[in-house]
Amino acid sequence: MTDVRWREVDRYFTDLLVRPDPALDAARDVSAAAGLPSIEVTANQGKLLQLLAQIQGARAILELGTLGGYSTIWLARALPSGGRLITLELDPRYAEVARSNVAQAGLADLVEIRVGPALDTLPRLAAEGAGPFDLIFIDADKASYPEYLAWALELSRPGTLIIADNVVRDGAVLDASSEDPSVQGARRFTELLAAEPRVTSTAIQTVGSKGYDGFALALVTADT
């Protein structure tokens, strides 16, 4: 199988199961006339967060890496009135053309976007209490995986479910010499999962037009 292979599935099931959607067309053309890297999720991964914070009834969601907002509609979309969801993003103009994007897709009400360090923010989260959240989507930089799961644990309750994007690096997890740290992020990252007695996981490989990665999914099982 090629990437052209994959590409064309990836096109036969978004043409058929991901209805068009002129809020997240736009948010991905005005995030690439910005100049944001196209890194983020495809239509299909973004419905399929969506199905599981909906599966998982979710009323509070926390999303580490915001680029232009594209996965965080999808997201948002899924809370039910009164729900919320938090989004870090490190970088001030990434957040300014996310904010823009989620406020034209009519959810700016339901979205908090701020913007710093993560590991900056995310203490500041947990001394105001903003937690726990039911659903929390990883998907910024990954040599701090291993810090984001902490964090994720600490804003977690029993039920909570963690997502992490990019684990699998294009298979490079497999490389324990590997001197990349997003490769020794996700390995670590997912080293600690194995060991937590809190979490059931697991991950998945995906294949499509973003090439070949995956996500690891943990479900807090004790309290944290």
Contents of the next structure:
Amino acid sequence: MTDVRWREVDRYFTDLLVRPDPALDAARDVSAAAGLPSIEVTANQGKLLQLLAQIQGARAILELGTLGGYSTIWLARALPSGGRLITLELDPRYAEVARSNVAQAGLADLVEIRVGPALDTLPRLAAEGAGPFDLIFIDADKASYPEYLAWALELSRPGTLIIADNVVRDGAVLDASSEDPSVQGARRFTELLAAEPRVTSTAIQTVGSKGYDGFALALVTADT
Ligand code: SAH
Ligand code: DHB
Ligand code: MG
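Having seen the form predicted alone, the form predicted together with S-adenosyl-L-homocysteine:
Below is the whole assembly, all chains and molecules, this chain first.
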């Protein structure tokens, strides 16, 4: 199996199952043209996030790591009217691109982008009483995933679904002695999930046009 085959199968599924959405295509194209890294979720992964939000009946969603707003738009499209999504982004330039993409998708009223390091914004959200969220998507800097899990739990209720992207990194997650902070962050995150009595969780490997990686999913089962 090769990356070429993975890419072709992603295209096969996406062409069949993912209805074209000009605003999503534009968000990806505009972000790339503005020089943002092309590290957004794939279309069929975005649709998975959207399905999970719908299954969850999510009315309040929190996202860590906005980039150009591609996954933001997928998730926000799952919200009922009156729903809301707060997304956290470090880079003001990325946030500006995302703001425009979200507005072009007609979602400006549902989506709030907060600029700054998520570890600064998260305590503010908690202090404001912004939670609990029904779904939390963790996709910012991987080194901070352990801290992000603690904040996600703080902003959860029993029934909240926590999803984390990039927990496999080409299998590098197996390397206990890795000096890559992203790998160590993903490893520690998964160990914390394993030790956390308030969640039931799993992780799956994925291949596709973004290569070989994976998602962790955790359902909060007890008061946080
Ligand atoms: N969720 C996006 C991709 C996010 S890429 C999508 O799938 O479409 C990761 C993002 O996290 C980048 O935009 C990066 O700038 C942002 N990021 C990195 N460190 C951060 C931090 N400390 N706080 C908030 N965002 C951060
Ligand atoms: C990369 C991929 C991601 O999904 C992400 O959130 C951050 C970085 C990457 O491939 O470098
Ligand atoms: Mg990611």
